[in-house]
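Presented below, as structure tokens, is a lone chain in the form predicted on its own.
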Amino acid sequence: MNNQKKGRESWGSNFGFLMAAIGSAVGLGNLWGFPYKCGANGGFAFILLYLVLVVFTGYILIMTELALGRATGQSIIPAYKKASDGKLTFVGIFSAIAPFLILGFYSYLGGYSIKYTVANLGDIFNANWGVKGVDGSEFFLNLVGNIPESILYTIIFLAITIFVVARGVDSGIEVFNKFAMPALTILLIIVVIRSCTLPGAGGGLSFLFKPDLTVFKGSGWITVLSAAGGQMFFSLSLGMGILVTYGSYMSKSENISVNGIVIPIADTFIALLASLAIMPAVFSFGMEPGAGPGLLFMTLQSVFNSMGVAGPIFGFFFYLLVVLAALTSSVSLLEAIISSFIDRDLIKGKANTRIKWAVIFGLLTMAEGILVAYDALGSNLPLVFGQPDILDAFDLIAEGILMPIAAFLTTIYFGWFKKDFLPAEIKADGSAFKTEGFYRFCIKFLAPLFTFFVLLGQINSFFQLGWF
């Protein structure tokens, strides 16, 4: 076993890394962030600029994050320090606060999940617990009220989240996204499947798919380009150490290049096949494709109650699935927050301390998830930045600030200033660097030109300030 108790732990195989990268970025985001921006932004306005960042920004920084951990052989923090000798450790800070504030909220969210799935469940078999004569909006609002409820199934999704991360690398993390990572596309396709084999499900393929660019007029592909944006950063994990913690695990043998690509192909396949599953099926019962997040929770459990016999079925099977993509995101969240902590021990000369930071931190995000099911979605806490809910303040503070701030200094440190570091150890042990063109000039000119509008419209969106 690679995971060694008195020093630093590493992958069991590329393989393992693979699914724990993939599974890192496979998650809330897809399942639940993609389709519902993909519906409030045009469709495939949205997806064309979401694959053109994807390419240009999101290739580009998976492979400087992968590198910088594998370079340093450190986590967040100290791999910005020492890359940079000190003059980016603020940047590593800013990637570690990230996580730590996402996983408040992604709690929430995943107990969320869990209890829509145990909810289903009990409709299979008629049991007192499920969703069955109750419409979908009606549920999640009285399961928003129920604050104890909502605690408790955030308490029991950061439990499972703090047993995988406390167990290690390979013994834990690694194990379970081989588990979790192709049971969750087995079901994935299983829905998609069955939405898009329901009566009038051709409407939302031609939401999806059908050139369509109306919404980019005048500054509108502003707002587009930053609902992608974001989507993309939260979704590939970007800017948030997670990557830099994950590289870090690496041997020098695995091929950073190759895997820079898989990950952003698998994962936006699987962002795909979510709005494949959601969108057929939402057109189908004459929904609304923009209904913003609560088309997770609200419309696809009205869907599911009006499939009749098999809808429970179908719901449980979903619902699964989003508990498992949460997981994997969840898990990666806790490894980047603790990561730097660990390693902080071991260059001190102590052993490995992952059970006692796993179980310090899980707890201190487990108090950020109840006090974000306390609020009950605005209801309980005063406004906070001037966002309706905590929920949302968390959302603003990582995904609007911190996670575009890192990646812009990140492209233009290592695109201006120290531009050889990082293609240096993509070509380490001899492994081919055939996108090295492309990858200096992306990160020299057109991520950093990316980042920095995708920065803009986050800030403006938030705030609302009205600047396009």
The other form holds:
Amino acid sequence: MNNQKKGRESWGSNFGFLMAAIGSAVGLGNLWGFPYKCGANGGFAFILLYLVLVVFTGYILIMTELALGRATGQSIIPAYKKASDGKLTFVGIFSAIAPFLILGFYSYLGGYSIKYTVANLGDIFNANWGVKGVDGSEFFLNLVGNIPESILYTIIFLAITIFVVARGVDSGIEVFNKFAMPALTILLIIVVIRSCTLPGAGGGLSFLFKPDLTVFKGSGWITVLSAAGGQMFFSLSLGMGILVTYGSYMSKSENISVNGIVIPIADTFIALLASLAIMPAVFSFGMEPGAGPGLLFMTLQSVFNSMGVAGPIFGFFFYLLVVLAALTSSVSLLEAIISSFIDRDLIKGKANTRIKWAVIFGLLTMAEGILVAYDALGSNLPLVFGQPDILDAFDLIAEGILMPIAAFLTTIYFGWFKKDFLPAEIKADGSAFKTEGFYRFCIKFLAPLFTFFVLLGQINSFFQLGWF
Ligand code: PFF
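I would like to compare: after the form predicted on its own, may I see the structure of the form predicted in complex with 4-fluoro-L-phenylalanine?
And the full complex, kicking off with our chain again.
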């Protein structure tokens, strides 16, 4: 590749940075996590609590990570090292391991999204590689059982991810997101319109939005808070150094506090749109809403199968948008993993080693993805940490433990010890930091509290401890 950069890279424009940061946030979490969790946890009540968490913790952590990246001009591991004089280097390491584990299973699921896009395309042309005539669940289970095909699609998904990341920050990640994010939003709006105008769509709307305050009764509010907190962490890509890395490519003249507001608003807006795309259709065809891969790859495919001639067209649009959402997130995961290695080489005076590290870690995650595909959702490998499959075991370590611990220690350090470091950076562009008082209060008290609570909630749900 002849456009290999020599020194440290940066974004071409603030719009490009925003698309990339929103692209990282918007992903499978928005599409299969939010709609179901919202419906199952009190609808409007869940949304309110989610918003409170976004404002008091999500926004605060986004600003913190972006400012940490820009202040140090370094990606995750060296950024923590530099900002804490070595004391928090291990937090940087935690934050770098988490995306490595997540990418291992994200690419497997992203690969399936490609398979479904291709299959629905096949149905549009009545080709024999479509899903027509096969029940959504059966199609999915056959695919999971077909290990060579599962591995093939995982590899295709990762190959695209590696290609985009290897091209660089502005000519790869930014260019891809500037195209993919608007395209994804348009596709989503098309599917929302179709879904909400189906007969019986109202059932889905009331599942989603009907305020059910009984979920807060007794210790119920803790369960809802825990579901909303875990969802928010994953959805906003927090505690994984992604925004540290993306912030380190920002120019000093960009306004962190404004960007920090736009990212969670856009992510939440897309999560709500995704809910409107999915649940009305699920209810219209009398299906049971569920969460996770089942909702995306079984229930929804059955919905498209029942839509008649238009089904494959909407199916194709829908799964294409899932692919774009997954790719813009996987690109950020790979970037977060490799950027510390690129920076380490740059510090040593070497040229930019982006392509080398993108390929090395791309191949290592491929090995993880192959392991996940081989396990076929828990059929072939022994149980790890009591989890139902290797995918959940990776997720437990990353989402359940490393991410919340990293985020918690980050809030403690910058809320109680190095208090002025990040606010100074946020003001470095000369702009007024209007929310400074709010930021300082939240990073000191509320964000550590909520983050610690998310840690407890994750451990409780992964190990089914029944604490609350
Ligand atoms: N935020 C993405 C989603 O909601 O699917 C997933 C994700 C991407 C999580 C990047 C974490 C991350 F660092």
